[in-house]
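As a starting point, one isolated chain is supplied in structure tokens, in the form predicted on its own.
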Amino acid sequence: MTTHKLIIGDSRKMSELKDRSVHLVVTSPPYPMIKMWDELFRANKCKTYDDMHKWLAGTWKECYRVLVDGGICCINIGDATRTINKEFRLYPNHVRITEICEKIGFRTLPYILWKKPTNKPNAFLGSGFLPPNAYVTLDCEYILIFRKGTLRKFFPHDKDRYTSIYTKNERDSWFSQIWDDIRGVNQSNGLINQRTAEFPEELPCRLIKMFSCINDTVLDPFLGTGTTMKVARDLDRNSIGYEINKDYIDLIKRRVEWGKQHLGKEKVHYEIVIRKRKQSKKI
């Protein structure tokens, strides 16, 4: 049986959860310095790339603390462009929590570049054809992994490892470290005025393939939409998620097929707990 657990708070106090009790995070915060995410980023208070970073950073440390030794965390970020009292810079995004995780405690290995695929001709900023004032379009995101200290250890032929193996094309083409057969996801979400940082089925299958055993736990502190717990419930692993806006319940349930079972899998087990209201509703 996996359980598939849905918290509605802050994922920066993961008081729910045990220490050393997940094997893998996979998850997209929200984007510092990306306009859709500015009235999320007030609303806490941030008001500089540096405060958006420090709210984060408290969720990257509860990740640590839950994580098992050996396990891996993986962030999905961009970078960002903007143009702030007539001066536009990048905000690098990716090498700013990478900084911050190896602060936590993290050990930084290689990471992924996602290159989406696009049929829009190659858009750019700046003078045209003439140098030297353009700029490089970001068309990349990071999938940033980490590891909570040394290997993860098992027993000698430990049943769900061997029953987890993924093929010799899966690992040829997924440990490469550019991905540019992923399509992006439309960002809308079907409630007014909100977004969500939402990205395809197949990056989190992906990494949980590659990152996890069967009947292992997976965790997304910013679950959005629901795509991580889906395809960790349909790979056969157990899935926690935080998401601090209650709205997005009704959304999450129609992605995860909430408390459906599914023919020749055992029992899947669905809870909800709503940590404002303090009650929880099992399904």
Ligand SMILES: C[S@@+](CC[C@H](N)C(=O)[O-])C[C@H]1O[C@@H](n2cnc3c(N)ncnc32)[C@H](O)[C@@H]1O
Second form
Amino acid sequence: MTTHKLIIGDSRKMSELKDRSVHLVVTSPPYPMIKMWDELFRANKCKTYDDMHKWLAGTWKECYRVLVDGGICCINIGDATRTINKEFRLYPNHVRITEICEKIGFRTLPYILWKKPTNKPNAFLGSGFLPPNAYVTLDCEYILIFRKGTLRKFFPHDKDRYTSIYTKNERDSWFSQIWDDIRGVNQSNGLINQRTAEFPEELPCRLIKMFSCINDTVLDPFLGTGTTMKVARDLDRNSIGYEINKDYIDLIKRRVEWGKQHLGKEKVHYEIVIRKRKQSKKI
Ligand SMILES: C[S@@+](CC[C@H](N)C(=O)[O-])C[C@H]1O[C@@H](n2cnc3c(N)ncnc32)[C@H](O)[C@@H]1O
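Since the structure above is the form predicted on its own, I would like to see how the form predicted together with the ligand looks, so please show that one next.
And the full complex, kicking off with our chain again.
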């Protein structure tokens, strides 16, 4: 049996979760300096790039607390370019998050570059074909990978670990640094009147198979439409998702096929907690 718990609340405080109770984090936060997230950051009193990363750091600290020793944290993030006060520059979110996670205590592991296949040539940022004033297009996102402490320990021949084995082809393709075979998804989800920034299922699918075993617990502290939870369930992992926006509840339920049994499995248990200001309500 696997259990899937959706918590509607702010993941900067995951008081529902005990220390060392999660084996893997797979997530994608709101991206600092990307316009679609301006309102959320503004509503949380983040005025500057620094403020935004300080705000997100609250969640990274909690991820560190709840991970088991040897647990892995995978963060999908893109950098941003923006012109402010007539000055165009890069905001390297992946660098900031790496520095912050290292300060928290995480060990940085080699990251993955997710290059979305596209039919379009580079959107040229600059003028004409004359050097030197054009800019390189941001056409990759990062999947940053961190570990809490040293290697995770197992008993010899641990059954769940051996059942979770991947193939040679999977290993050869997934553990290479550039993933250029996963398309992004259409962001205008007809079920909600806003862009969702969801990632394609293949992304959490690979990461969950690479960095967790069946019956482990996978956490997504920025659950969005519920992609990580759905995939974790399909792969026989337990899951926990935090989402701050309660408008997403129906969308997540639909996405996860809430209440439905997993193909051929005996039982799947679903739970929602909607936090009130000072207490949380179970339904
Ligand atoms: C980039 S989206 C995640 C998309 C997700 N990977 C998917 O496939 O749908 C980030 C999500 O985090 C939520 N969020 C932002 N700040 C949060 C916080 N402090 N706690 C919990 N959720 C938060 C946003 O409402 C948004 O749905």
